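First comes one chain, alone, set out as structure tokens in the form predicted on its own.
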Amino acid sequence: MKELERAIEERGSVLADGVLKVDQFLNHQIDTSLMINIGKEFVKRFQDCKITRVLTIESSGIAPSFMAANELDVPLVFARKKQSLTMTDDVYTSSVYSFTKQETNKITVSKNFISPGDHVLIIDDFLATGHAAIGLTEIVKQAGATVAGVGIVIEKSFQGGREKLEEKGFRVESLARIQSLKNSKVTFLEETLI
């Protein structure tokens, strides 16, 4: 998605070989026009999947997931990183390691929000090592639902997450695929390699 790649080049910054900061448009301040177009692009890519729910992890995945769910006219469910007092024990859980934060979180979704028979589109802001997306697929599996696909806003292709998901049989669609962040420069995978 060329609009997203331009935003990454113009407003993103590389903090280290594996870390890309995109807080100007994705995960602190939200470029709403870009998010609307991201939502539409996910819908276009997964239009044949009969999606009944969109699932993400709080908080950076919420904006692109909301736009896709709104476009699909289906509910958006987000996994919580901390279980609130109002959430009962009737939940699905999974442990997820965050590459950026260097910590493991137990993510939780109420059993009221995903059911057998649901076709769930998982959306997340980044794909690095695949832990977050795999954790979300485990929650869908616990619910007896089907993973329709995994939509990623920005994929760091050099960290192996896509391969892990595809080995498990999941369809992965990434809107921007980064080949390298070396020397503080973003290098995208060429379209012919995708």
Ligand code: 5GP
Contents of the next structure:
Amino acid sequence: MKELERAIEERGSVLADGVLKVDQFLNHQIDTSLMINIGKEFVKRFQDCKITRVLTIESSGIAPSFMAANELDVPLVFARKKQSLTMTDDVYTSSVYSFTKQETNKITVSKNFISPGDHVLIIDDFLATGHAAIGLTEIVKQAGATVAGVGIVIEKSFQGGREKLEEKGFRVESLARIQSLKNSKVTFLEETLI
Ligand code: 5GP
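Can you give me the structure for the form predicted in complex with guanosine-5'-monophosphate (5GP), which would complement the form predicted on its own we have just seen?
Whole complex next, starting from this chain.
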């Protein structure tokens, strides 16, 4: 997605350890018109999948997922990283190791919000090693629902997450695919430049 790649190039920065900082438009301050277009692009790519629910993980997955769910006219559910005191229902849980925070979080979703008949579109801001996305697919599996696909805003293609998801049979659509962050330079995979 050209507009997203331009935002990454112009407003993103590469941190020394292979992490892309995009807090100007996605992870802290949010560019709402870019998010609207990201939502529309996800809908275009998954429009034939009969999606009944969008699932993401707090907090940075919420903005792009919100726009997609709104366009699809389906509910958006976000997995919580910390169980809240008000979360008294039965929950689905999964353990997710965070690449950027270097800690493991137990993620939870109330059983009220995913049902066996659901076709769930999973969306996240980044795909790196795949732990977050796989944790979300496990929640969908526990609910007896179907993963319609995995939509990613920014894929770091050199960290193996896509391969892990595809090996498990999941369809992955990433709006920007980064081949390398070497020498603090963002290089996109050829196909996304078309
Ligand atoms: P994974 O679980 O695929 O290794 O990493 C995905 C999660 O880690 C995303 O939910 C995202 O929050 C975070 N993440 C991974 N790589 C980056 C990065 O380069 N920049 C930012 N801002 N977040 C990242």
